[in-house]
Structure formats: structure tokens, C-alpha cells
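In C-alpha cells, one chain follows: the form predicted alone.
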Amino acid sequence: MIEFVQVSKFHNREWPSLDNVSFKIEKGEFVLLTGKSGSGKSTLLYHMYMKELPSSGTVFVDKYESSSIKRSDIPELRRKVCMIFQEPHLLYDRNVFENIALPLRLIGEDETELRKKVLQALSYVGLSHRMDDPSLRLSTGEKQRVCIARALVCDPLVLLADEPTGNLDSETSAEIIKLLKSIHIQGTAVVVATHMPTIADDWPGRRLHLDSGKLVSDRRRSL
């Protein structure tokens, strides 16, 4: 479903952010992406999301190819490959319900179906009781849950999470990771980037490790 073939990315002329990286992620996989800050984790996720394109090599995501994807294809791709970030990207002039409903409104979803999907997502992340609250009043962990719910309403093939617990305490971090594992069990592929050893050491499943832009390890543990 996702394949990198000898992908390199240069943000300057001297040092590549990604250096000849190749791997495949199959449908429904659960992958942890590790490495120190600056190792290339975010850059790799951005290539899956087609926010960035390779300097050389090719990225395949579903039916799309980095060398031939059109700008007009990007919105459709990002309904299949959704991304959440360390800093929650919410619209603070809207309540929780409207933040989650946003991607459905952008595609003209029927209002009845939209409400059904948003309420299901709210229930899944445990925020049904906050749906009418202003987003600004939420805790950081709750804001991250809203971002996850907003991704879920699109029924994505892949959920990418870039340091989703970076600003959270250990208890809230564990809750977010548990939620991501639950999403994976439902059949969505999940790729989580983190530099936190407490998450990496006990990770069940596949782990890709980057060092200075190179993929130096690809190993699996039983779920």
C-alpha cells in the first residue's frame, strides 16, 4: 500500500534528510518510526502524505506515485492518508463537533450522514460529552483526541501520527497510544513517529529506525 524505492530528499546540498530509503508498508500494518530528533522521521511521514516529494527515488501510496501525482489529486490522497501532528491543528473559533466535521463539509457530505459519522468518531475517542464545547477549552490530550476523530471520519486507509504524545504527560500519552492501537485493530494502517524510548522499548509490531536519514533497522515483534 505504501512503498519507498531508493528515496532521497535534500533540503540543502550537503546532507540528505532521507538517504536512499526503501521499504514497504502493507495494508493494515502497525508501524513505529523511531530515531533521534533530526533523523528524518517527519520528512518520511511528509512523503507518505505527499506534503513533500523526493529529490530522487519514488514513493507509491495506494494508486498514487510521487513522480506523476497531480496537485488536484492531493485532496483525495489525504482523505485516504490522514495525519495528526504533535501540535493539534484545530480551528479555535469552532466547537469540537465542527472541527471534526470539517473534512466532511469540504467534500459536501450529506448533513444526516455527516452527523452520524461525527457522533460515531466522538464516541470512539471518548469525547461525546464535549462535542458542543469550544475547542480552545480542551486539554492538550483532548485536543489530540479531536484530531484523531477528525481523521477517523474520513475512514482512512492509513493514519500517520507525528510525535502525537510529544506534549503529553505519561498517563495521557499511554491513553493516546492505546487509542491508536485500537484504531489499528479495526483495520486501519497506523504509522507513529516518536523519539520517546518509553514507547519504543515496549512497542508490539513493526519498528523502523532512522539515523541521519538512513533506514538502519526494520524489525518486527509479535502483537
Ligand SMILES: Nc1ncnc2c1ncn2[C@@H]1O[C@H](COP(=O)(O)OP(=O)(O)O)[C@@H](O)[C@H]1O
Given for the second form:
Amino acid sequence: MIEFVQVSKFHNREWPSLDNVSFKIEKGEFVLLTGKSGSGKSTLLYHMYMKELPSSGTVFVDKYESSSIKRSDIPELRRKVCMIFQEPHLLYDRNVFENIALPLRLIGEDETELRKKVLQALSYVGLSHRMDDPSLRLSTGEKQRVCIARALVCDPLVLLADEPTGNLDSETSAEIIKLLKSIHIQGTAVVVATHMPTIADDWPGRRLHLDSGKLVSDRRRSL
Ligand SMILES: Nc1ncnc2c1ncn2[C@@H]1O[C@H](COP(=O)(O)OP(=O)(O)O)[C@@H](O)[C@H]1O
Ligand SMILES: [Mg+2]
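In place of the form predicted alone, the structure of the form predicted in complex with the ligand is requested.
Full complex below, order starting with the chain above.
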């Protein structure tokens, strides 16, 4: 479903940010991407999101290929590949419900269907009771849950999370990881990037490790 074939990325420097990286991720996998700060984790996720394109090599995501993807394909790709960040990206002039509804409004989803999907996602992330609240009023952990719910309403193939627990205390982090895990169990592939070794310690799935842009290990722990 996602495949990197000898992908290198140069950012106007002599040394690469990604260095000849090859791997494959299948539908429904639960992948942790580790490596210290600057090792290329975000760059790798941006290639899966096709926000960045390789300097050499090819990235395949679903039916798209980095060498031939068109700008007009991006909206459809972003409904299949969703990304959440360390800082929750929300529209703070809208309430929780409307933030989650946003991607469905963009595709002109029918109002009854939209409401059904948003309520379902809200309940999934445990925020049904906050749906009418201004999004600014939520805690950081709750904002992150709204971002996850907004990704889920599109029923994506892949959810990418870049340091999603970076601003959270350990208890809230554990809840977010648990939520991401339950999403993967439902069949969406989940890729979480982190520089925090504590998350890696008891990760139940596959772990890719980057060092200076190179993929230096790819291990699976059997569940
Ligand atoms: N847009 C960019 N322009 C220049 N250098 C970049 C850019 N994006 C990333 N880099 C460089 O690529 C390397 C990997 O960065 P990044 O993928 O953000 O690492 P990580 O997410 O693991 O901290 C770093 O050396 C960073 O400075
Ligand atoms: Mg990063």
C-alpha cells in the first residue's frame, strides 16, 4: 500500500535528509518510526503525505506514484492519507463538531450522513460531551483527540502522526497511543514518529529506526 524504493531527499545541502530508503507498509500495519531529532522522521512522513517529493527514487502510496502525481490528485490523496502533528492544528473560531466535520464539508457530504459520521468519530475519541464547545477551550490532549477524529471521518487508509504526544504528559500520551492502536485494529495503517524512547519500549507492532536519514533497522514484534 505504501512503498519506498531507494528514496533519497536532498534539502539544498550536500548530505541527504533521507538516504536511499526502501521499505513497504501493508494495509492495517501499526508502525513506530524512531530516530533522534534531525534523523529524517518528519521528512519521511511528508513523503508518505506527498507534501515532499523525493530527489531520487520513488514513493508509491495507494494508486499514486511520486513521479507522476498531479497537483489535482492531492485532495483525494489527503482523504486517504491523513496526518496529525505535535501541535494540534484546529480552526479555533469553530466548535469541536465543525472542526471534525470540515473534511466532509469539503467533499460536500450530505448533511444527515455528515452528522452521523461526526457523532460516531466524537464518540470514538470520547468527546461527545464536548461537541458544542469552542475548540480553543479544550486541553492539548483533547485537541489532539479532535485531530484524530477529524482524520477518522474520512476513513483513511493511513494515519500519520508526527510526534503526537510531544506536548502531553505521560498519562495523556498513553491514552493517545491507545487510541491510535485501536484505530489500527480497525484496519487503518498507523505510522507514529517519535524521538521518545519510552514510547518505543513497549511498542506492540513494527519499528523502523532512522539514523542520519538511513533506515538502519526494521523489526517486528509479534503480538
Ligand atoms: N525544508 C527543509 N529545508 C532544509 N532542510 C530540511 C528541511 N526539512 C528537513 N530538513 C533537514 O533534514 C533533516 C531531517 O529533518 P526532519 O525530517 O525534520 O528530522 P526529524 O523529524 O527526525 O527531527 C534535518 O537535518 C533537517 O534540518
Ligand atoms: Mg520531526
